[in-house]
Every structure is written in C-alpha cells, then in structure tokens.
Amino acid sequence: MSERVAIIGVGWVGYRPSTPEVSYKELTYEAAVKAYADAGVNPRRDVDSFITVAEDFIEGTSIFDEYVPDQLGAVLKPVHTIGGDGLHGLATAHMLIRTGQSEIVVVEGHSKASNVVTLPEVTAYAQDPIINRPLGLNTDFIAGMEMNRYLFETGTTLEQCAAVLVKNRRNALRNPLAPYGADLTLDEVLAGPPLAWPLGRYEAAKHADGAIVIVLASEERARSLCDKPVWVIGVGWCNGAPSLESRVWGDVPYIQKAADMAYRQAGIRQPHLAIDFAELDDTYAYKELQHMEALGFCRPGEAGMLIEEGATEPDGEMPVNVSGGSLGMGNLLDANGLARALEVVLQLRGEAGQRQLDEVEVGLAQSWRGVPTTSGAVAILSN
C-alpha cells in the first residue's frame, strides 16, 4: 500500500469550438503523448491501469472502454470507464493506488462536443424516464428554476451571478488554453439573450472539444520519476439522484458531503483558510457562487458579496477560476473535472504563465456532473 498518491504528469489539448480535422482518439492520443513525456513513463511498460470518463450516449458507443487503448498505449492492460465525471476518475486512480492494486495509473477525459448533432436532448435523457422525462424539460429550464431558488433563499441578486461571468471570461483572457475570454461589463451580461428566466444565454458555458490526461504514481515511484510531484492529499465523492423530486433546491448538499471527506483526508477544518486558490465548477454562472458556500469557502449567501469585494479575483483574499472555469476555457463534458485539476497542478508546480498565482501550496479542483445529477467531487492538491 501507499500512504501518498502523487500527480506526475499531465497533458491536454484544446480547447476548441470545433475541431473537425481531428478525432476524439487523436485529440487523445496527442494529449497522453504530452503526459507521458512530462512523467517519463513509458505506457506499455509502467503504467498498471488506465482509466476513462465518458458516457456512452455521449460517445455514441456502448462499453465505451474498448475504444480507450489504442490512443492510450494501453493494449492488453487493465482499462475501464468510470460513468461520471473526470475527479470520479481521478479519485478511482487514488484509491487504486493507496490500496496497493497498481503502482501509476493514467485518466483520461475528453470532449468532443461538437461531432454531437443532437446535444442536448441526449443530455435531457438523463432525466428520470417515467415522471420528468415527458414533461419535455430541458438542461437549461431546469438550471433556471434551480438558480431562482438558489437567489430566492439566500438573497443572491442577478448582478453577482453576472459577476461571475464577467470575472472568469476575463481571467479566460490571460489563457491560453481558453477560447472564450472576452472583456464583458455587467450591464451587457444583465442585457443579453434570455436562456431560462432568471438564467441568461451568457451564464452558461458554451462547450468546447479538448483532452487532458493525468498519470498518478505511489509515493515511491513519484519521487524516483518527478522532480516536482503534487500530491493529492484528499479526495471526496458523492452521488445521489437525478430525479427532480426527491432533491435539495436552494444549495447542494452533494457538494458539501463531497468536500466534508476530501477535507478529513487531508486534515482541513477551516477550508476558507487552508485553501490557497480552488478552480470550482461554472457551468453556469450561479453555480461557482452556490458551490463557493458548499464548500465551506463562506457562509449560505455571503459568496455574492465576496464576488463583489474582488475576494475571488486573482489577486484577491481566495482567488476562484483563475483559469476562466467552463465559462471561459468551455464546458468539456465529462472532462470538466480533469480541466479544474489540471489547471490546478500548473499553478502548483508554478507553470500557469501569465496567470500564475504568488507562493500557492495547496489547492482545490470541484467538479459536478451537470444537470440533472446530484453528484460532484472534489480533490485538494498540495505542493
């Protein structure tokens, strides 16, 4: 067994709007080319396991597993798909590590969004199939109603949900890496296109096409390969159902569950204060506020005001999605995850360029699943 679990290398390539000149498996390949260089692994001979994130009505394919090992290097090794998102992944690696199964394991997550015709009436699939599904509910008509509730019990106002938007598609603009930067007021966000009352088309994230791998490593082998291992020193998961009536509106208590476990691992009990930076899920605009409050950053309806007092700005008191997030780097599927840790290992190992935070040690990665799950994870990196 290990007692330490360390990320070694990372890849990525993207993210793009469209991609036609590529495939998944080459956008794949291309991105474990890059991580395995950056580990100094070599996949038929180091690596023990392999790991995929995908849905098989995304891609299109069912026991999506069996289209990983070719562009993965992994022919004839243990491969498997974890249905859910890319730190459900990441938190599969860990525990096939810690327990002694595997010695490094690679995850792997894509997206290609835009070889999807009909979007998102597959992501409206996953509704429950004999009470919502009929009712012809969209992804975004729900997101809306749960936003207006979330506004509703914690005074949350429509100008800090615009304030997230306007904050990540400017971070967006110091990435390279995000295709949606952009310099946006808050006037033009409260006056853009409708999506679902009181959600607007610009508070949510449009998709991208991109990969990301990662390769973990036990303690042992982290220190013989890595000059610079981050270490994930607390993982937390949880998933409950995706029917619309047996839920929590106002706020998100899967969140909050999820980090309770990640935060015991690591020793952490007071997150606003431990916590160097945290890259949090924005698929919409009003959900980087309401995981901000599950994850113990504030208080139920003070995540707002800390967006106003610049607290989540870069160089801010808790700086939130340096990166850009979804809402400027794109929502990558079933690789959000992934995209929220990777941006996390660079800074730590002091690699994020023009966006590089000052003397950062540990961070946080959350992800959620998207409508209409009720399932997320969270992991705390250290360097």
Given for the second form:
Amino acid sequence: MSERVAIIGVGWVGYRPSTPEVSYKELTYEAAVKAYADAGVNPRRDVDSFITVAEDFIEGTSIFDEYVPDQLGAVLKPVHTIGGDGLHGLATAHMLIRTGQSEIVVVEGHSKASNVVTLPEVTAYAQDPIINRPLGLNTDFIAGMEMNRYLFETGTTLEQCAAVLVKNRRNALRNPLAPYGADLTLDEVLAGPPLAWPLGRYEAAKHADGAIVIVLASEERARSLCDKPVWVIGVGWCNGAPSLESRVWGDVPYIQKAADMAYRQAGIRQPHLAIDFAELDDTYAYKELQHMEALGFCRPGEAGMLIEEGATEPDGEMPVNVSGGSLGMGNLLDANGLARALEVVLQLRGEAGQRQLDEVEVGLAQSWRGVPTTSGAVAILSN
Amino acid sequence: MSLLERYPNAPGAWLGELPITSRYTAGLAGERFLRAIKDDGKIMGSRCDRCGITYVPARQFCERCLDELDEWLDVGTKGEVYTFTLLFENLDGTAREEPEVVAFIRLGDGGLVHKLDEIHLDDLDIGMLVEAVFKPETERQGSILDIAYFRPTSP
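Can you now output the form predicted together with its partner chain? The one shown was the form predicted on its own.
Now the full complex is given, and it begins with the chain already shown.
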C-alpha cells in the first residue's frame, strides 16, 4: 500500500472549437501516447488499471464503456468508466493506488463537443422529468437563477462577474492550448447580449474538443520512473441536493464539503495561505467567484472585491485560472476537471511556458459537472 | 450555421439518432402531489418534524434524516420569488427576442420552478409575492403544467 500518490505523466490534445479530421478515439490515442512517453511507461506492460470519465448521451453511444480500452492500450486490462467529471476519475485512481490494488493507473477524459449536435436537448434531459422538464426550458435558466440569488445574497456585482471573463480570456492569450483568447473590456462584456439575465451570453464558456490523459503511480514507482513527480496531497468530492426544489440557490455547499475533504487529507487549515494558485470551474463567469468563496479563499461576498483588486491575476496573491479556464480554453464537458488538473501539473513542473507562475509549490484544481448538477470535486497537488 | 457547415472541404461525418421515449413513475408521493393540483387546485407539502422541514413538492422521505414522511399539509398557492431569470434562449439553444420569465417560488421550505406572467419586468424582484394561476379544471391533466404560471399578488 502506498501512502503517497503522484502524477508521473500527462498528455493532451487540443483544445479546439472543432476537430473534424479526427475521431474521438484518435484524439484520445494521441493524448495517451504523449502521456505514456512523458511518464516513461509502457501501457501494455506497466499500467495496472484504466479509468475513463464519460457519459453515454454525450458520446452518442449506449454503454460507452465498451468503446474505451483500445485507444488507451487497455485491452485485456482492468478498465472502468466513471459517470462523473475528470476529477472524480482522478480521485478513483488515487484510491486504487492508496488501497494497494494498483501501482500505476491511467485516467482519461475527452470532449468531442463539436459532434454533439443536440447538446442543449441532451442537457435538458437531465432535468427532473416530471416537475421541471415539462416547462420546456433551456437548462441555462438554472445558471441564471443561481447567479441572480448569488448576487442578491453576497452583493457581488455584474461588473465583478464580467471581470472574470475579461481576466480569463486575456490569460488565454498566453496559453497555446486555449482557442478563446481575447482582449476584451468590461464595457464590451456588459454590453453583450443576455443569455439568462443576469447571466450574459459571453459569460458562458463556449465548448471545445480535446483529450487529456494522466498517469498516476505509487510513491515507489513514481520515484523510480519520474524526475518531477507531482504529488496528489488531497482529493475530495461531494454531491448537493439534486432537486431544484431543495437545493440552496446562492451558495454551493457541495464544493465546500469537497474542499474540506481534500484540505483534511492535505493538512491544510488556511487555504488562502497554503495554496499558491488555483484552477477553478468557470463554465459560467460568476461560478469562479462563487467557487473561490466555497473553497474558503475568502469570505462570501469577497471574491468580487478580490478580482477588482487584481488578486487573482497571474501576478496577484492568488492567481486563478492563469490557463484561461473554461472561458478561455473551452468547456470540455466531463474532461473539464482534467484540464484544470493538467494546468496545475504543468505549473508545478515549471513547464507552463509564457504563463509560468514563479515559485509555486501547491496548486488546487476544482470542477463542477455543470447545470443542472450539484456535483463537484477538488484535488490539491504539490511538487 | 456552424463552422463546419460553412467549410466546403470539411470531412464528412455520419449522423445517428435515437428516438428516446421514457416512462417516469411519479411514485406514491408524486402521484398524490399531482392529483392535489389537478383535483383540488392545491399545492401540498410533506413535513419532517425531526428536521423541521416542509418539503414542497411533497415527497415520501426526508433527504436529510431519511425518515418516512406521512404528515401532509396544504402550503397555499402564494409564495415569494426566491430567485428568477430572464431566459433569452429556447430549449434547443436558439435565441429568443422576448425572454421567458422563470422563477423559483418559495413554498414551505421548498418551492416550485415555474414561469411568471401578467408582470411588468420593471416590477420583478426577489422577494415579490406571486400566486399560482391554475388552468380550468377541465383542462388539467395531473401535470406541473396544470399551473399555467405564477403572477404578482398581494398578501
């Protein structure tokens, strides 16, 4: 049994608004080969278990698990699919190694969002079929209602939410992985068309295609295989009340609980001091602020002030989404959490190129499964 | 028109579709809740005394302590707008010129998501009191849509 678990290899493809020339299997294959080369492992010989995060309706294939093994080198090996975000997959890999079941585990997440022709309808099929779905509403209404209550309870302003978009899309200009880099002004964002007021259309991340593969190992294997292991020092996940009728609307207690679980493992009591930078879910701009508060980086209502002060800029006290986040890199559906974790790994290895942060030791990745879910996960990584 | 549709040399792709029809059982509590709307024009909650919560819509068990709930109560048809949105897109993602006004209306310790109507957008606010407008009895089908919408009201 290994007390410590490390990320020893990462591979990725993308991110791009569309990838018409390659299949999702080819996307994943390319990311997998890169990850295995990075880790110095042979998947056929060395990897004990494989995990994919995917959802049948998104993939357009029933029993999608069956379509996973070949592109990962996982044929005739233990494989399973998690119906959750990428960080849920990472948590599962962590457990497999911690329990001693496996020494080397691979996690894969991909998005071929450009192929999901009826994504709004698929998402709406996740609404309660009896109490909510008959209203025939685009599921973004949930984000609009949540944002409105969040602003009401915390005093956060429309300008502060728009500032998240400006920051993240500007950060994306320095990230070659990010297709949605842009230099926007607050006024341009605020003058944009509404989507689900108070939520603006620009404030919802556009989708992108891509694939991310991460190789994890026990401490012993990590030390022998890898010069720059990135340690998983805490991981947590949680679900809130699923129904729209019993959930709280202004707050995301499930993210707070997921973070508490991860902080406990990592021995972190003051996250704003212990964590050097964070990659947070920002699939809607306001979510980044709401998530900062749930993660305990500041008190409720303070995240908006922090962004105005520039505290979450790349040169601020707590850089958030230096990668550009989902607003800059694209919404990768269930691969979002792995995109967040990948950026944390690259930063901790000092391999983030133009956007590299100075002297970072501990980074946090956080994900949310999107509307209408109350499902989130947190991973804390250290070099 | 998507990027790929505009690009004449884009590689071809296969399309597939699946007619999905699912049957959903409302359940013991769901059936009784919907019948109360249809037959009596009432919105019912169920009470967990241990947790001090009145669930609306009424349900069979408490999600906090897992006690079975058998105390049902009429929570009335008026409630406060807890939060709302102006939705500028249709279910399929296409844009709407005029928004749909959607709200979560607090009833008991739960509530209902529904559309608001007979309302001036300027008056719309969190905390405003609204009431359910039911369809005529003969048109009700035991659906959440038996409530046509909510509209502003006074106490």
